[in-house]
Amino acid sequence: MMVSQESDKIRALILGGTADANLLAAEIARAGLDAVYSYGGRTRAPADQPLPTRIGGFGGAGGLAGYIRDERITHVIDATHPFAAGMSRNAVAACMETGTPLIALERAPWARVPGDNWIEVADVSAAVAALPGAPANILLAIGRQHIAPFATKPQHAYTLRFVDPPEAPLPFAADVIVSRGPFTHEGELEMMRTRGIHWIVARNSGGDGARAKIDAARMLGLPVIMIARPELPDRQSAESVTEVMRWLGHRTCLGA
């Protein structure tokens, strides 16, 4: 559905926290549209945005619906991480309740190509079960909220990579890398070789920003336990900032 309202009537809410959300915010600001950028609050030092920003949860679908009404939001763009399933479900419910147009900005998931050694699993529990029994060096590229189940296999040497240093003790001993992407192919190769990585556990987030580790694993012949995206309610979606801007009734100079 193409939205044809004039720009002075648009007040968009971007549910953000991803590289694509940041690109969208820049394009919306460039177009002069009224919008608010919302961070979930899990990152302690979120990137600055060219739009008014709020940080923190809404209090479920009902709280988000109340915010949409109170702030006179006319359009919602869900540009959260593909695995932020709770927020995405709340967005669908809140927009249905308030009758607000919703679109998801979501890159296509990665597809297996020749040379990939993937073990595709449905969730984190299945990823833990897929790990080998013999001790190995494991890169967990899945975010800090999902690492606890791996404590059931303490024989492995885990490498973790977080945007922020951990605030609480980890559930197991691990080599922690504090770094913010996007990461380069050469950098990922060096990291995996230096730490002697044998296995990688990753979520199928798609896009280019986190793909380097998948390409590096292919080059090194490493197995990747690939966690599938969670199932979400039906919703309109777009794979690029350009598509979202068209949905809002505006053109963009971006090519993707």
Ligand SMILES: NC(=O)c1ccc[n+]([C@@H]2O[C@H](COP(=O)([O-])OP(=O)(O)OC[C@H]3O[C@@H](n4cnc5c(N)ncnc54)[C@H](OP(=O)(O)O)[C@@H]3O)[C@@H](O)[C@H]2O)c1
Given for the second form:
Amino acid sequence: MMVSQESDKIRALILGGTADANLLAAEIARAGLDAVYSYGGRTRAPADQPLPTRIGGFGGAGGLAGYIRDERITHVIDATHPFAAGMSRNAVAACMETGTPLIALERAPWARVPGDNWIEVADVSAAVAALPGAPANILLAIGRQHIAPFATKPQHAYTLRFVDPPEAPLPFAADVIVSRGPFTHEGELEMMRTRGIHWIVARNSGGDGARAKIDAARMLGLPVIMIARPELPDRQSAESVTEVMRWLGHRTCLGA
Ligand SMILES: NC(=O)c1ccc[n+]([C@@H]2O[C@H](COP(=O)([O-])OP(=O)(O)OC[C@H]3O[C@@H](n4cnc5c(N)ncnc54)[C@H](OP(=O)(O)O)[C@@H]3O)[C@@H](O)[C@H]2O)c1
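Having seen the form predicted alone, could you now give me the structure of the form predicted together with this ligand?
Next comes the full complex, this chain leading.
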């Protein structure tokens, strides 16, 4: 059977908002592939991309399936944050419904190394429960949507770090650092020392960019309450941009 060139053309959808998604977008643009980059719309000034960009939710799995059909998307790459479980579940459902190939670009989670003092918990409410009873200085490195449950432990002094200044009042008084990162090992040590941080609550995001706080905590002998990644449906995944490019049928000049 003759297949037209048009029907062979790739049109990829990158579900983005992470450093890895940005690296992938750069590589896809370099390869001259047709693609759309999608942001969830959480940050006020998202980074410019070398690809056409859209911002905001699709309206659930059904909305994403409609978008895939309307935009003639041939491949979906879920390069969202490992804790963006809603988007990732919708991507699995929409790709199944439309028969569209899907791959997740996900960094391996961090593994404990000698000297780490981690308390591993399943979710945010377990992290709140794991905090000590006596007042302590706590760095909450978990994203603003998840901080509210910590109001139930008001004896602590919390330090929060956000990409944008908070628009709405916070659920409790806190020291807020506004910074986009990436963060250096020295910078994290300095921040923890000057604020007298005793405990850190973090999500197991993986990757090098967010790792500095975990390494700094180990150096200072601080306990880290580490929230495990959410369970997701089975899906194909890749750990590198090179693997995703190979999946799209393209070579790159990047290392593996
Ligand atoms: N770089 C980082 O460190 C970092 C950290 C956290 C989050 N993020 C990014 O921020 C975004 C939101 O995270 P979240 O935890 O709020 O996710 P979530 O809870 O899984 O997403 C909630 C809803 O937001 C919309 N959405 C999320 N990501 C989207 C995307 N890339 N394009 C279009 N719509 C999207 C979807 O709405 P509909 O159901 O209406 O489609 C989704 O159902 C993600 O893209 C994630 O990668 C980045």
